[in-house]
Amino acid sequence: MQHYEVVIVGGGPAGLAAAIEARKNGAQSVVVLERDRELGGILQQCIHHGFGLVVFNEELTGPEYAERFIDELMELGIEYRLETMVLEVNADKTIRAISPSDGMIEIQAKAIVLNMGCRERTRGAIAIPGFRPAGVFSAGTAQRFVNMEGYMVGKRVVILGSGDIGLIMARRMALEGAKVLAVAEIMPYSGGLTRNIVQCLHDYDIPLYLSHTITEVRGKERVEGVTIAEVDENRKPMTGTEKHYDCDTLLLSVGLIPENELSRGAGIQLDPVTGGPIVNEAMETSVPGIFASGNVVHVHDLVDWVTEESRRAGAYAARYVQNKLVEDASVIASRPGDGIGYVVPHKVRPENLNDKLAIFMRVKEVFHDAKLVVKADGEVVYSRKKRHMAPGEMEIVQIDAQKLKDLKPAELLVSVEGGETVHV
């Protein structure tokens, strides 16, 4: 049995930030366990610009952003193990992992930070009709083939879903010489950032069809074509609205799912909306001493927000090891109100906050000129008018910690008030 103060599961952007912050906050023995052949996670295949605008105030590619944290990890002398697959995390903070070099490993941790990220929803999860021909890829798989392995996945492409990876791959395929015929989105709004819709679709004259879905995939051995159709308010295809495309490739960008098999095994309570652990202000899960951050908790749109959240998880994990967390403090429940899909964190102990409480959330619909309001037992503690809010773009509010300590509320309610609901 090996012993560490803090064990980080996952060496992507969340895990790197958590490990660095744990060391900076006094944890002496920290190890990062990464199942891939290199650190950096999904950032290594994200060769486009747009990372680091918040954290570094400059525009970086994914590998450049990852390199900053990998270099800092090395400078701090933090141990990491590659090609190490964690098989089991237990409530007593024991870990079982396996690697080609070390075989089966057993680790006893004082604190664990879960940073396994998320995975893409597959064709099987959305039940597209048709055979199972070659040429159907998740957008992330296609991204790895093109950007890291050097394989071109197709020449005539249709994309289902307007998540950020799908939008970015529309541009990437166009830059590689493919013809991107259309992007279909079943919802009446895009699931991606506005800047990606503009830079990846509009700038390349790629049409986006909202309230549309795939109704047929033609071809038995290889994709030969697809049919898309408009859907009604119940998301059912409407006869007579079909559009047919001859293509050899279908990319799916139909949602991301937090990777929480290890969390379930540890008995961690999960949020049915986000699919990730229920966490408090320290990013601590329902199992004491096990923390979580990044896309394993809820799917982020910017890696900068992953970093900020994970820094908090790493710092609090170090404080937990040093017995500096107030465990028996009063607890405030935070919950979503009108127009809000979810909020993170789910619980708040004000005594553990420094200066601010950051609340992450997503709205349920597209709103124009609406107010984002946070109330503590009915008293407004935050209010800001927003010109535009959409489900594809995360909202973050900062609440003064001292105000919460003074008010001692039982509940924080986050709501959208006023404004106009936009039905595209």
The other form holds:
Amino acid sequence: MQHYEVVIVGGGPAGLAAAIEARKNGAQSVVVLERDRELGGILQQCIHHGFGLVVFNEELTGPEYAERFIDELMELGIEYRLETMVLEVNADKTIRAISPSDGMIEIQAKAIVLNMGCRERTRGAIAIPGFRPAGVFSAGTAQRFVNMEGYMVGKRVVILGSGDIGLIMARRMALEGAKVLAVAEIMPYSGGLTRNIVQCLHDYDIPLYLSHTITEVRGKERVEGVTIAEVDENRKPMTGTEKHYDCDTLLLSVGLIPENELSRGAGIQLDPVTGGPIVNEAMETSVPGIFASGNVVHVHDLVDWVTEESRRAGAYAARYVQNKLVEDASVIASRPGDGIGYVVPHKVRPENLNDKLAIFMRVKEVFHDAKLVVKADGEVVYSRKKRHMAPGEMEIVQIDAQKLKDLKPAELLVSVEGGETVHV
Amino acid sequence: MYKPEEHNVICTVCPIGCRLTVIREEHEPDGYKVIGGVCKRGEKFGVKEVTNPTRTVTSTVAIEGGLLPRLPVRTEKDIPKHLNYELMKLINQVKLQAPVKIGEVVVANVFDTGVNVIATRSMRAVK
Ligand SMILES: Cc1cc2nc3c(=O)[nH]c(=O)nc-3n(C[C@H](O)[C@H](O)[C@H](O)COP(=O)(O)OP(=O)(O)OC[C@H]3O[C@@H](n4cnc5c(N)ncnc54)[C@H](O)[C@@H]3O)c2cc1C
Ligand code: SF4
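Now show the form predicted in complex with its partner chain, given that the preceding structure was the form predicted on its own.
First the chain shown before, then all remaining chains and molecules of the complex.
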């Protein structure tokens, strides 16, 4: 049995930031366990730019963003192990992992930070009729093939789902010489950033069909074509609206799911809405001393907020190890109200806050000129007018910690007030 | 009837994504009037988007002797949008040898724009 103060599971941007911050806040022995051949997580395949505006005030690509943190990790001399797959995390903070060089490893940690990220929803999760021919890829898998292995996945492409990953891949495939015939989105609005719609679709004359889905995939060995059709308000395809495309590739960009098998195994409580652990202000899960941050907790669209959240998780894990985290404190429940899908964190112990409490959330619909309001047992502690809010863009609210320490409310309720919901 | 030159542009400076109308107007300082935006940044963007639209291009180049067969690269600054495909042709001919350091110039001064294509990650050599 090996012993460490803080063990970080996953070496993506979340794990890197958590490890660095744990060390800076006084944790002596920190180790990062990563199953891949290198550190950096999903960022190594996100070669497009748009990362880092909040954290570095510059626009970086994914690999550039990752390398800054990898460099800092090295400078601090933090230990990391590659090709090390964590198999089991237990409530007593023991960990089992396996690697080709060391075989089976057992570690006893004082604190653990879970940073396993997300996996992509697959075709099974969305049930398209037809055979299962080659040529159907999740967008992230295709991204890895094209950007890291240099393997072009196809020549004539249709994409299902208009989230950012789908849009980014549409441009990527077009630039590499493929013909991207269409992007179909079942919702009446795109889940991606406007900027990506313009720079990835308009720039390359790729049509986006909102309220459309794939109704058929043709081909037995390899994809030969797909049919897309318009859907009604119940998302049922309408007959007579079908369009047929001859293509060799179908990319699915239909969402991400937090990767929480390990969390479940440790008996950690999950939030059914986010799919990730229920956490408190310290990013600590329902098992004391096990923390979590990044995409494993809730899907982030900006890596900058992954970093912010993970720095907190790492710092609090270090505090926990030094017995400086107040565990038996009064607890505020923070809850989503009207118009809000979820909030993170779910619980707040004001005694542990520094100067501010950051609440991350997503709205349920597109709102224009609405107010984002936080009430502590009915008293308004935050209110801000918002020109534009959309489910695809995470909202962040900062609340003065002193206010919460003084008020000691039982509940924080976040809601959207007024404004209009927009259907584009 | 005289109809001034008019363009519909979506502002991409911030996530709000204002729908701008950019209208040719001789006596405006930039020669264009921009309506529909919420802020000044949108006006600047609108004029640039109709006079000289530019983009940062990101892609990969072939590399030998490294951990991976592809190395990600980008243009150091924006280049005129119409050069995107030309640039792809150019960088698809590049073949590098590991090791490479992040920020290293991969192709200098592409199409005399003064902009370099640089490596966006380091890749050490492996046997
Ligand atoms: C395709 C795509 C495009 C994106 N585009 C943008 C963008 O333009 N701008 C932006 O700001 N953000 C973007 N994001 C979001 C950003 O990249 C993610 O939010 C961020 O990478 C999440 O960080 P993470 O560390 O939580 O997860 P990840 O980066 O997924 O890292 C998780 C790590 O944990 C490891 N791991 C998992 N399970 C185990 C295990 N059992 N044992 C050991 N290791 C394990 C994985 O190998 C991985 O390295 C994009 C995301 C994706 C997927
Ligand atoms: S005009 Fe201003 S507010 Fe509107 S999208 Fe552009 S930057 Fe944002």
